[in-house]
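Starting off, we have a lone chain in the form predicted alone, written out as C-alpha cells.
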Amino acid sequence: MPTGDTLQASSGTGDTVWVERDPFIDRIPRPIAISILVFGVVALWWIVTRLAIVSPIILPSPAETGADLVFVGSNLTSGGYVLDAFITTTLTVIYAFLIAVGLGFCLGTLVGETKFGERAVMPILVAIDTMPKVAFAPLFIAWLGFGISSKVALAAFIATFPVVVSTAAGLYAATENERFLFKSMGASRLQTLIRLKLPTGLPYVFTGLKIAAVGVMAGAITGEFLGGGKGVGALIRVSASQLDTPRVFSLIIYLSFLGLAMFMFVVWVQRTFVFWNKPDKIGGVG
C-alpha cells in the first residue's frame, strides 16, 4: 500500500512505479522561497538594529540602507559618478572572465590530454593556487600600474584555476569504452578530443565557468579596493574610511546584482548550447 511519502504512477505496460514525494520545503516555488528568505533576513536585521545589539556605525538599519540604495540607484540611472564606477568594474570583470576562460581552458586541456600537463603543470598550478591571492595585488600593481590592467590581471589570476580543474575533469569524463570505440574506428587523438571528450566534458567545464564568474567579481573588487582606480571597489574603500556603512552596504548589494548577472549568463549559455545536458539545479553539472 502507498504511504503519504510516495506517489503511484502507471506506465503504458501496466507496471507500477513508486516515486518518493518531495518534502514540502522542496515544493515551494523559487520566487516564493527567495522572498521568504529575503524577508527573514531583513526582519532579523531590523530586530538587531532596533534592539541596538550592534552599533549603527557598524550595522546600519534596513531603512538607512534602503534610502542609500535609492540614492545609488538614482545616481546610476542619471549617469553620475556611480555609473562611471560600475562601467569600469563591469569592463574589468568581463575582460578578466574572458582571459580566465581562454587561459584556463588551454591549461585544462594540457593537463587533461597530456602526461606532461598532469605530472608537471598541474602540481605547479596547485602550488600557485594555494598562495594567498591578495598578496599578489601589490605585484600586479607594480607591474601593470594603477589602471584597469592590474585589476584585470588579479581577477583573471583568481578565476583561472577553477576553469583549469573543471576542464581537465571534463576531459576525463568519457568512459574507457567510449574512447576505445573511437580508437577502433580509426579516430585520431584530435578527433577524439573534439568529437567525444569535449562534448562529454562540457557540463564539467561550465561548472568551472560558474565558479570563475563569481571569482572574477572578488578579484576585481579586491584589486580596486587595494589599488585605487575608478571602480566600485574604490568607492567602497572611500565610504568605509568615512564610516558611511549604508553606502558600503548599498554598493555591495548592487555589486551582487552584477555578479548574479554574470552567473546567470553562464547558466543561459550552458542551457542554450549544451542542450543535451540541461542542469536540473542552477549550480549543478547535470
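Rigid core (definition): largest C-alpha set, two forms, superposition within 1.5 Å. Positions refer to the first chain, counted from 1. Values in this document were obtained by computation on a predicted structure and should not be read as measured data. Compared with the form predicted in complex with the partner chain:
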Contents of the next structure:
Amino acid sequence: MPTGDTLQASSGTGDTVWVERDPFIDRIPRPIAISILVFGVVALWWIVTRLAIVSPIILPSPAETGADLVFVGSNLTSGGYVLDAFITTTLTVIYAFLIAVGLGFCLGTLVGETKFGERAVMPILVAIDTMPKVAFAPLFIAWLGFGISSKVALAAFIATFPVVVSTAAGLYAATENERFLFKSMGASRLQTLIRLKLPTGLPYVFTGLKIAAVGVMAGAITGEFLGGGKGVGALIRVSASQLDTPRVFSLIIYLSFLGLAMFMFVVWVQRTFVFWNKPDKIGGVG
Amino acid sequence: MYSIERLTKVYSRNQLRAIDDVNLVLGRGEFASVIGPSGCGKSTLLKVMAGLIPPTSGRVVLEQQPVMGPRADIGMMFQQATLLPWKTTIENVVLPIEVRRGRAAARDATARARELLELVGLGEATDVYPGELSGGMAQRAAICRMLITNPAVLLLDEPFSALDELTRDFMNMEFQRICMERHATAFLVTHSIPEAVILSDRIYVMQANPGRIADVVEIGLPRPRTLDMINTARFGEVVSQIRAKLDREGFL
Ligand SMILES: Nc1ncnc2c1ncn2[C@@H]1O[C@H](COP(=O)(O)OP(=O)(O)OP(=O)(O)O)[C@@H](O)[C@H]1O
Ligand SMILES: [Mg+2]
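Can you switch from the form predicted alone and show the form predicted in complex with the partner chain instead?
What follows is the entire complex, opening with the chain shown before.
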C-alpha cells in the first residue's frame, strides 16, 4: 500500500458513502398505496351521498353497497341463485374465450403467413370488425336461442378480431436476418413458421389474448342484457329495473373479480411460456 | 474452388442494379474480404453467394456444383448474432442440425457443440439463455452455430462491427485461427480497412451504382497474422493504398 496521501480511497476516513433516496410517493409499498387510494375514493363517495347531492337510487351510500356486497357474497358462497348466475357467466366467458383464441389464432396465422390470407381474408375481417358487433346480438339469439350459446357466440365474435390482428402482427415480428438464418439452414416453410415466427410472435399474441379476455366479459354481459337467460347480466338488468342500485353495484364489483381473474390467468400463462420476453410491466399486470 | 461468374442482381421491386457483373474466384482455404461504401451491394453479393436469393444472371459454383439455394456446406453469419432467445446457447448452436436432420441428430451433436463453445471461451455459458450473454459472447455463439455443420465456406456480413475494438481484435484473431485449423474458405464483408487487411489474403474494393468490383489488392503478409503486424510498414502501406482507392471513388 503506497503511503502517498493521494491514495485515501480505501482508508476508512476517506470514504464518502451516500445513498440515493426515492421521493416519498415512490416509496409507498403497493398494499398501502392501493389502500390509500381505495379509502380516498370511498371517503369521497361517502361525502357525496352524505350531503345528499344525488338521490340514493342513483348513487347508494358505501354502507348500503357494503351490506349488499356481504349479502351477495354469502349467497355466492352458500350456493344461492347468485352463484348459479356467476357459474353461467363464467362458463359463457370461458367458452367464448376458447373459441376466440382458437379461431383468432388460426385466422391470424392464415393472414400473417399466406398472401391469400393477407389479400382476401384480412380486408373482409376488417370490414366485419368495423360493424357494430353488438347489433348482431338479435341475430345470434334468433339463430341460437335464449340459452348460453347465443351469449357465447356474441362474446366470441367480439373477442376474435384482436387475436387475429395480434397473431398476424406477431408473425411479421421476426427480423429479416432471422428469416435468412432459417433459410440458410434449409428450413422448410412450416419449420420457419413453427420454430421461428410463432415463438417470436408470442408476445404479440398475448397482447391480443389480454384484449380478448376483457372483450369476452363485455360480450357475455351484453348478451345477457339483451337475451336474458340465467347469467349475471340478466340479474343486473332485473335489479336495475327494480331500482335496486346497491345490488347492481355489488354485482358489478364481483364481476370485475371475474374479469380480473381472466386477465391475470393470461398474464400468468404468458410469464410461464414466454419467459424470455419480460412484458413491460405496469403495476405488475403486464 | 468457389467461383462467382458474371454475377448480376437486379432487384425487381425497384429495378435497382445492386451488383453488376461481379467475377471472383476463391481457392480452398483462402481468406478474402470485400470493402466498399454503404449500399454498394456487399450484402446482396453475400446473399447470392449463400444461395439465399437468386441472381438475375451469372452463377455461383462451389466444388463443381452450382449454388441453387441454401446449402449445408455454406455457413453464414450476420451483423447481429440472431440467437433465438427461447433456446439456451448450446441449443442455439445445434439449431442448424436440428432443422436439417431432426432432434435426435441435434442431441448427438451436443458434445461437438460443447467442444466448439469451449474453443471460443463459452464453456461456462452453454446452458444460459442469450439474454444473459454480452454482445461479444453472443457473436461467439453465432460462430459456433455456423461451424457446427462443418461448412467448407464461411460467409460473414460485418460479423463483429457491433463490438467494441478490443473484443473485435480478439474475435478477429480467434476467427483466423478457426479458419486456418479447418482450412475453411472465408469471405468477409467489412467497413474496417485494418480488419480486412489483418485477416485477408486478398481484398476486393467495391464501388456503388451499380455495385461492382473496382479493385483487387493482394495483401501478402505472412500467416499466422498477429496484432503486432499492425505496426509493420507493409501493413500501413496496404491500409493507405486501400484508403486512397476508396477516397478516389469519392466515398468513406
Ligand atoms: N430487398 C431489396 N429490394 C430492393 N432493393 C434492395 C433490397 N435489398 C437491398 N436493396 C438495395 O440494393 C443496394 C445494395 O444493398 P446492400 O444491402 O447489398 O448494400 P451493402 O453494401 O450491404 O450496404 P451496407 O454497407 O450499408 O450494409 C442498396 O441500394 C439497397 O437499397
Ligand atoms: Mg450490408
